[in-house]
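Take a look at this one chain, the form predicted alone, written out in structure tokens.
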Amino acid sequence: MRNTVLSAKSLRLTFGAITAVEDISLQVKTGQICALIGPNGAGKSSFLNCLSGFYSPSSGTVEFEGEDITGLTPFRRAEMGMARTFQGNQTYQSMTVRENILSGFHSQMRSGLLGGLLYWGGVQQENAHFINLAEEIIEFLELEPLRNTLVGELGYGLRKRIDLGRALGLNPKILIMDEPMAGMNTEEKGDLARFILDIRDARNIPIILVEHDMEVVMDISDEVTVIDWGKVISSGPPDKVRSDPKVISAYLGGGVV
């Protein structure tokens, strides 16, 4: 049996008049990965946001492994296991890969300033830690040969997946993305898919994922949410919700994809 890891209970997000979110539910298991479509200006990013603690919801509740954490800072929600990768380039261009990788760490490690100028026996032993784990991650997303090349030199299909990386280094129990394909090509959109579906198989890590691309979307989601003017007009597996006439006509354009 899967356990819920994540869970929005009627959700409602209003700036002003203007309603971004309407009495959205939704519940994530442990391997699950549930994708949210819809049309631009849906609500998809503000429901996002309120899930990782940048919005505050007008009212309802989300849960974390069981624990309300409405009120949380999106600091305090990552330092728990809630990793969120975001719609364009976040990485750090200025620095190699693997300290790209490292800075996922910032919230496990312990040492402070002093310890950090000190250098002493604790401080190189987390240091030599967080290395080997990130080192574990460039494996992970076969980014050996480019561990020491600065970012900034490399493509931005590379770059997305070094801030995948990045939030991996959180240790996530649940990982967040926004459009990660976009801008990417076919070949970039083809592996990035195949590293989310082993982050899942092989980490055991569930996902709430934001993607128009709608194949990739069908192709490796277990639940599909669809939302148009901030409401769910429709939600389950990919073969029911791409059949169902109310998405056709709201997103999917006069065809079932």
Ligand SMILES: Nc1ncnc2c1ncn2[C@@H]1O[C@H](COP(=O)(O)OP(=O)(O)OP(=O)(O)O)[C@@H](O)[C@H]1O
The other form holds:
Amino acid sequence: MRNTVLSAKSLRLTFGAITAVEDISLQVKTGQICALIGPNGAGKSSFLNCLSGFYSPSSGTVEFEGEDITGLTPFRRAEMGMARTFQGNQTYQSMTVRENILSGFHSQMRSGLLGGLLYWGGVQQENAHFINLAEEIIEFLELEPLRNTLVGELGYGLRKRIDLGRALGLNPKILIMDEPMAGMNTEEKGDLARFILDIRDARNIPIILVEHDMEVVMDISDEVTVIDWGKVISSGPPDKVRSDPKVISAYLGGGVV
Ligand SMILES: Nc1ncnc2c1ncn2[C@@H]1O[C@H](COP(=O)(O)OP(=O)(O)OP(=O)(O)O)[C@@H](O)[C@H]1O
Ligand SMILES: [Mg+2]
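And the form predicted together with the named molecule, for comparison with the form predicted alone?
Then the entire complex follows, led off by the chain already shown.
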């Protein structure tokens, strides 16, 4: 039986008069890819920010591995194993691929688990343990020829792959990704989709993925949750959601995804 890793219950989030998240619940189980879809402004990023602690919901709870984490900081959640990639690009342009991936280990270093390593802002005291872990991630993401290349010299698709590598450096128990494929061409999307599937299969890490490309979503997801105006309007396996009249009408009325 699959265990529930993350459970959000009736989350609500307002910005002044705007209700970004009205009532969203979501359960994510071990080894599941859960896609979150919905028209622009539906509340997807706001909901992810409540999961990772960047926003505090006005009501509702978030449980991670059975523990209520609703009041915890983003840093504490990251330490517990919640990794996050953001809309846009979050890599360090003037650092190499390997240095970017090493930066993902930062929370483990600061927590003192493997103390003695100081690495930040270009200052490094190389530590075999973290270097080996970074190398594993570099191989896993097929970045070997680029390990010493400055990230600023790379194209957008590769930078997003490195952002994923940085998130993997957290040794996550769940991975939360906000539109990782936005701005990518078909080949780059295919590559990233393959890595996402590999992360689930080889590492059994559940993934919450906001994505606008319906073809990708329907191809790789185990569960799809559709959000419109801050509420879940449909959820279930891709085939069920795809043919749900409520989903079809939300997309026809709310713009193309
Ligand atoms: N920091 C903020 N302050 C005020 N309003 C916000 C803020 N963040 C989001 N909103 C509003 O909340 C609503 C939901 O926005 P959100 O970014 O969560 O949507 P989304 O589903 O991620 O959209 P997209 O597909 O365009 O990324 C929108 O009306 C947006 O304008
Ligand atoms: Mg968004």
